[in-house]
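Here's a solo chain for you in structure tokens, the form predicted on its own.
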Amino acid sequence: MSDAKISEFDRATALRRRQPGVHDALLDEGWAVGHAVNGGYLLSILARALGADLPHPDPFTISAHYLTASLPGPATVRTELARAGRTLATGSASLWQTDDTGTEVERVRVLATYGELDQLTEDVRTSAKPPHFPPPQECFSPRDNPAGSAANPAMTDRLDLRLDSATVGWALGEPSGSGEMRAWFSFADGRDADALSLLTTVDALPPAAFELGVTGWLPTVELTAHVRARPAPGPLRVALSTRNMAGGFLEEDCEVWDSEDRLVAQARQLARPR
């Protein structure tokens, strides 16, 4: 396949091995929300190692925890089976990055437990309803962001985000308290969602919290998502919630859903206002 046909996300997550266990990366700056890059990024990145390294290839459950801010450039992950068994592999993963003393330090940090979306059974119990709001023609696009799409972090011309009215007015400096974010999730260039794309599909909205008034960067802490399935091809819906600011932390819960009204993927993270 010719680099004109890989898309952004995958030339932006691609790794390098160096040898068993160790990868090399390179965090790519359009994919930075200020001066560090995106935590749901990061997470597709260390994610990919572990489908190479590991007996089994889709993530189920990961959880990170962010340690010191990830920079643009060059960076390293090291990978770890701690078991592996006939349906399901659990590992660890971590990324560093060289600081400019040149002292080698670690951004990221995960454990994960994998195994094949595609075996898994089709019986479905549920009490999860997909969020409804308006289509995405009828949404807001970071296009229409106030103060000009320079002010707009450099993720967002990756994707093609549209944000449901009822959930924007933090933009117009009014928001509404709900502490809800919701939106229509694409890439910008055509590529549909896989299962480890949905890893970064989880922390790419603005955060809920906007909507409770919460102004500023918002770093993440911790990060768990869950993979329930591999999306259908089409748009994804996302809905976040925030209900508790408290102690100066704050935790954000996560759906997302398919073309096909199934509920994909999950994940709730533990954020600090800064």
Contents of the next structure:
Protein chains: 2
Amino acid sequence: MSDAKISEFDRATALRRRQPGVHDALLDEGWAVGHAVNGGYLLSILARALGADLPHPDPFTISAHYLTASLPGPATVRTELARAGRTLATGSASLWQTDDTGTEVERVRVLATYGELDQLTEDVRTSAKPPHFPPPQECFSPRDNPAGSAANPAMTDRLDLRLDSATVGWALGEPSGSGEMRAWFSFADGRDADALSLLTTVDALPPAAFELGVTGWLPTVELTAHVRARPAPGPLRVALSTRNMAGGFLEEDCEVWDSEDRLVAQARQLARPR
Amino acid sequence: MSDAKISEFDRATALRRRQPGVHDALLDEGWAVGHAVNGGYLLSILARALGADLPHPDPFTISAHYLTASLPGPATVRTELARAGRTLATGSASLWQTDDTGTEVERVRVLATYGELDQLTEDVRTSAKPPHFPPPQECFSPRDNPAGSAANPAMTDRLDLRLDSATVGWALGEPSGSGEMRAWFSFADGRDADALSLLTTVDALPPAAFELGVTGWLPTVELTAHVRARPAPGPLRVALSTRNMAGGFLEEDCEVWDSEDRLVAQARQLARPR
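Having seen the form predicted on its own, the form predicted in complex with a further copy of the same chain:
Below: every chain and molecule of the assembly, starting with the one above.
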């Protein structure tokens, strides 16, 4: 496949295997938010490495603890198998970067259990309902940001996000107080969603806490995502909510629904407003 | 302190430090569910080891991936520091047991970030509301199990659980279909709750999926818990819900509220009905 046919996301999360369990990555400045690189994008890179090294291909549940801010540039991913079972396999992975003094610094550590999504039963007894909000053409694109598109994080250009106008009060200085955020999610270049990209989707929207009046950088301490089904083609619906802001930390819950009304991913993160 | 003054929970989760980063534990058959040991109890043991070895004492967020069933008897916990920061520290830990052939087998692996609960701000802007259900004396004790108390898991004796009668239809063969479970939680010997014991509380109730008609063993694949505040003395209220049962897996969400109406812990697990 020629490079031109590879999606921007796949190029930006590509790995080169240096030796068994060790991969080279290049963190793309196009996925930056401020000086650091987005946590969901990092999760997809770590998940790609584990998918290559574990005996099952798909992340079923992955927990990431963010240690230090990852910066655009070279990175190393190291994986370690914990257990390989018949249907599930568990492993750890870490992403490292070399700092100005030549010291290798750990950025993110993950622990994940993998399986094969195609082997799951077709049985669906989900009682959760997809979020209801207007179609994409009636939603707010960050490209229409009243503060100018330069005010958007770099990663905004990689995505086609359409935010429910009921949850963009924060962008006008009038947060609704609801602690909710909803959006349609697609890649700007039209790449279809898959298990790996869902891990970027769960951390791609503006924080739900913006609608509570929280501003500025909201670093993730820990994020756990469950991938429950391979997403159907088409735009995804993402619904975030924050219910427990206390003691200088907050949780954010995320649901991702595909075009066939399936709850394909659930995630929760613990974040610390600065 | 004399042994008689130590609570059952503290005795059952006690560790003996063999060498730096290595602890001996004895998994108590009193915390069994069937042949295996309860996952929340195991989480408290792993969290105790990390609390002893990391530079901050309290688990803020801990993710456990359950690899093989833990059995009553000796176990070894090994911890590893990933990063020690000024207010947060992250580390991994694993629990191992030696099987019949003399091979050491990994049972559970965790990744956790610790801090100091007493250092958190008093700021509370939680919008979540505590669950409403009848007081303990009007709730159902598993000791009143119509199938006889021998039908209860061993760990039931360690606890004073009082289940909301609206969520015990499953015990009478008439699950409500709601996917919810609510209970008052105390230790049978009156031990007060703390950060460590909350990790047992989040996995101590009958599974919410029982109210969906699921029966039998429901092993946890992964469980992540956030401890958000030190619980006040008194019984805790625990609310479980399952919204996404599909493909042979289900998620279960857990909230724990203390006697001062504070949301002290949140947890989510991915489980696989057998």
